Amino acid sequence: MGTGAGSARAMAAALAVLLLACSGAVAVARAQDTERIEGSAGDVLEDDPVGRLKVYIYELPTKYNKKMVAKDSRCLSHMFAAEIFMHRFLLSSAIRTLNPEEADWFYTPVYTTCDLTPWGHPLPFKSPRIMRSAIQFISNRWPYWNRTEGADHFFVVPHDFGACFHYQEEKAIERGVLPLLRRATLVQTFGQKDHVCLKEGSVTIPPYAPPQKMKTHLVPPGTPRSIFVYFRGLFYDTANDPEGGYYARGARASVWENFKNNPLFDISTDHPPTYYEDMQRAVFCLCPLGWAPWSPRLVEAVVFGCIPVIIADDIVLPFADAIPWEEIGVFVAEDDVPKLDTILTSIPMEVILRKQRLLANPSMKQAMLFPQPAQPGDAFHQILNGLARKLPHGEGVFLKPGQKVLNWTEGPRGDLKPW
């Protein structure tokens, strides 16, 4: 337990040999072959979606997408940027069709996270109006939305809580998924079991992390992993949660209170310029929930071969049918955070090394990234694989003539205002 500096020092001394052994073993492992995922997960990860589906891209007025980026280019680099790069990828993808009559899926390129505060944080409050406006446009211009009310359409909604369009869970739950999107397939970063903001059939994806920037921070092969546990980020959000306990459901605060003086834990609110390098020198990287269960740390940990320690109860992880999260990560219940040191130091060396061999597999890293230009097996292709696996559409997708399911006037009054 991380209950005091004295006990932490004693534990650190007792585990010094373990850490050195782990560091040396990892250096050796890096020089060896990586390990491929066995069974269906490995096969799915390497699927090629070309020839398995066709996507029609609606031509929207640029106010829904390109003009937003022109107004604020910061949209291209924040963790919600997948919606922009997915659009750019699809425009030149081999799965695109210019004939809507042969399309399996319809895509509406609307950038709902590109309304930023001066500090660069997306404001979701206009998002429902932007989305409603875009859907109204396509339903008036083409017949395809009306024949299914969106059941053969997909939308990229990378907000904290997806199409619930709010960054605070309580308010997101109160809002629920935007009514007009209830029949559509949502491609979203948010994933939590039995949660109103995760529709059944959604495709859960990783958040955007800048691939080129990450490549420029790679350390030399064989660099020892001399940090046992690493984390950089907030423990408290005093601006939005002044009383504490609500942010991260108290899990981050528990990490800090229990392990701030434990020498095995390199944790801080500072974000050093060596952040990426430090992750490559760490054995375990903490990936706790914040306002939402997910964060870019998950992507960074996988890309840099640092075993992700996932602290987010009931999280639904990206591409879970292709990436064996149980084999590459460590899951710690939020209530068990005070036992984090005991949990991690009890993991056998052979288990740690196998997780690192799996993480060293290039296909694992590729699946978490949105590179430009796109590359085989990357996150773009994993999204298309997920959509292809939903085909053919079931009988309930197409409505009978005159049949209506969705209520266009449902939802908070503010959402119904024109945009």
Given for the second form:
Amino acid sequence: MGTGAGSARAMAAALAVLLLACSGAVAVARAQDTERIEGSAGDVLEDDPVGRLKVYIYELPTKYNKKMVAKDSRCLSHMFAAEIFMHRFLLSSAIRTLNPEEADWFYTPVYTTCDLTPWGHPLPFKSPRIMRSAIQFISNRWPYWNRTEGADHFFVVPHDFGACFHYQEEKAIERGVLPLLRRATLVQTFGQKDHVCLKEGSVTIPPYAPPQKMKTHLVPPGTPRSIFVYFRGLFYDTANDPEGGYYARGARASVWENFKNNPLFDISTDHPPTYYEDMQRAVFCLCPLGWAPWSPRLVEAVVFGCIPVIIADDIVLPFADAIPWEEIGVFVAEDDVPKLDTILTSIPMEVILRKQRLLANPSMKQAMLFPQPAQPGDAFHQILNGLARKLPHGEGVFLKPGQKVLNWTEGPRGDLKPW
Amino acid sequence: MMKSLLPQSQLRRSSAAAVRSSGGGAAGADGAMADGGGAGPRAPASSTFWFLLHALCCLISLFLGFRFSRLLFFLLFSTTALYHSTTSSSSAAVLRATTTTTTTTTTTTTTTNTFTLSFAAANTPPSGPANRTALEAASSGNPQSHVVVGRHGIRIRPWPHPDPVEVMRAHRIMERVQEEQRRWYGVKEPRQVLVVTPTYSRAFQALHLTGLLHSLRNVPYPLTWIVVEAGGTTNATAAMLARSGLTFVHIPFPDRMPHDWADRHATENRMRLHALRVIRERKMDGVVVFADDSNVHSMELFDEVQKVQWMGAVSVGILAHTGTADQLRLSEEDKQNMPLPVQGPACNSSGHLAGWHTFNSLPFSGKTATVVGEAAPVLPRGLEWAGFVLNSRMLWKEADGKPDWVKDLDAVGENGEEIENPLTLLNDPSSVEPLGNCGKKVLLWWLRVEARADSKFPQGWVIEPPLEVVVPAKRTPWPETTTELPSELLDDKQEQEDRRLSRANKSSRPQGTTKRKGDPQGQDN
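Now that we've seen the form predicted alone, could you pull up the form predicted together with the partner chain?
To see the whole picture, the full complex is given below, headed by that same chain.
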């Protein structure tokens, strides 16, 4: 009797304590202005990759990396600069190992996106040959490529359609991923579901946006957000798509035609000097696809706390397993663009405020940036975390001696020419 | 329009000459294949036939307005033509059979074609620019992907204009977002602002009070405007306050405002003290801001004063207004020592109050205005009240946490001594908090602009006819003209102008209303 009453009292006390703790936690959570971010892989944004993997960096001749940068230093500031900064980060990182026998991953520092036109656009025509030449070099010098045929190697290919090495989508699909890279892990900005150029197991990264430049344009966070929807960029690419309908699959043109008269939409093709400041005064920032579905606008929207409105069907966003993008951004199908104003104004208020709280989380902003020198939680670390999550390597990675999977003569004839 | 744009884009994007012209439909492609030496099995003899067919199809397409030939060829030559089909979007040797319905709308005819295509490319027939509804032809690429490469229609809804209900919803969203922002980054518990303004009825009162009124209406905190009026309350002032929409307290002050700047300064100080006593009596709670009616305040000032604990000081920009057209003739030495026209707290390197920065009036000595309305610079004296803010609890008889370096209000000004600046309210002036980034940010501007004390202005700024000019002011801007009304110059506009001017100058002639053309004289009504 006594024990029964005692245990009942104890249970009641425990319940009361639990309730109190819950309410306390809830009260604390509501008072915060940020929220923790948990993706499908768990709460992994702030993981430290040191100790979880080891990366060996091949020593390639400078013609593959340093000489290209020396030829044109614009490679360091355009949106494909991640490949160069990743190399520099890895060289001085704690996860680098000089002993290839203990390495989990092998990195080949070849800058395939550094061959620029006079106007600064990268030409991908030589990239397959450059990559092929680099792989030939490492497979002749070291045995590690041949023992796995590249399955424990990773390459950074930030160009428009990744390792398809072409800027035109139709040509890129035709080429497909470079045959030699079929077993390797690709770290790329491009991501679209069921697309030829997104290989299974790739790590999707954000494009490079200059962190210093963005930091100098910060305004006080109390500045009221008075623009409803903000966008600056092209709607029609008259140089390459004069008839319209090809560029952005017609989505950007649709945005313009439907909302050019709408005062809630601050959209134009201007290049204002206050672009970053304006984004910090906007509630929603449009991130529609262009010639490729990804764009630095997503990075800018996240850094400046503007909710990204992503208009790109089937897009795969950066670090999709670590960041729950559906909870942070608004996804609008390209077919639904004419109803964009209805969609945005009918989002419930709590959802909008929660998205802003998630965006205010500093680890979210840090995960999108490539600062120099690297800081904990930044995009470099997220890439390594992504690679670490793929460990340990599976069964098919190490080949039996004498087993060959890749066909070195596969692909268009032009690719086989040495570089 | 007939040509596909791919060749153009290729030419522009790169200098590679890989031109696969795909104009004019499948027939054109066949022709191109033949030209380019592709895998077409056509003999050269039949190339003229294809050329003629191509030309015919082009003409028909021109007439109809879309690429008729393509559809025709799909219908007739489905297998071979398709494999060599035009745009390059076919993935390498991948053909999938799909059923599609294509609706093409032209301006003259409506053609609906339903057919089955074994087709790996995606192309929609081109139609007019703007009003397209969704057009998709076929799926390409992988089986699961429904995202199509190629040309898409530009989807435009029939009425692409904002819906007022949605606009209101959007504004409500923005308001709520801004409220959240204020909650996170703004002032945690906004306190009421008590604005103390000494004023009196004169020509420039409406000008000054209107400006101040508009500034106060924009303050996002609860506000009470305490207006002390010299010479008792007047209807004009009361009317302005009532129209302002603010919560106000209109306090009469028995003495009239003197015409001398020095005396006016002293009277204003006494009026402010009177207001402080009223605050104390009524136990009003909030932050006291001294807003003189001719000063200009920034909105950041009101955000900043929320931070004050007991007494704070802000930087005031001093605008010493000369009033004359010619520049002040300063000596070289004066020019060098030209002061920063700012009054405010000065901090040492650790951010604590180290002293006061005041307006250096030496360069102006001897040239300042003494009488209100004189055309000479008006300078502040010592520390102006406008640069200080108080916590109203400092004035109460009893308040929690009231520091002991504050004098009791009753002890101040009792013996009729001069209250120069608010520091006399304190025993220890070093405890004043510097606000506005330690005085680095100037949050308001001090200005004294007045007309001559005897300037006439219409009561309440309402022109009630008739206006009687009893005594002309000595320095009216209008030139002296003849007082006669020349009747023979009635139709001359210039004369009308003169007459209006001369009427203003007349001392004894009563004023008419509007001057009707053709009337010999101004009429009395």
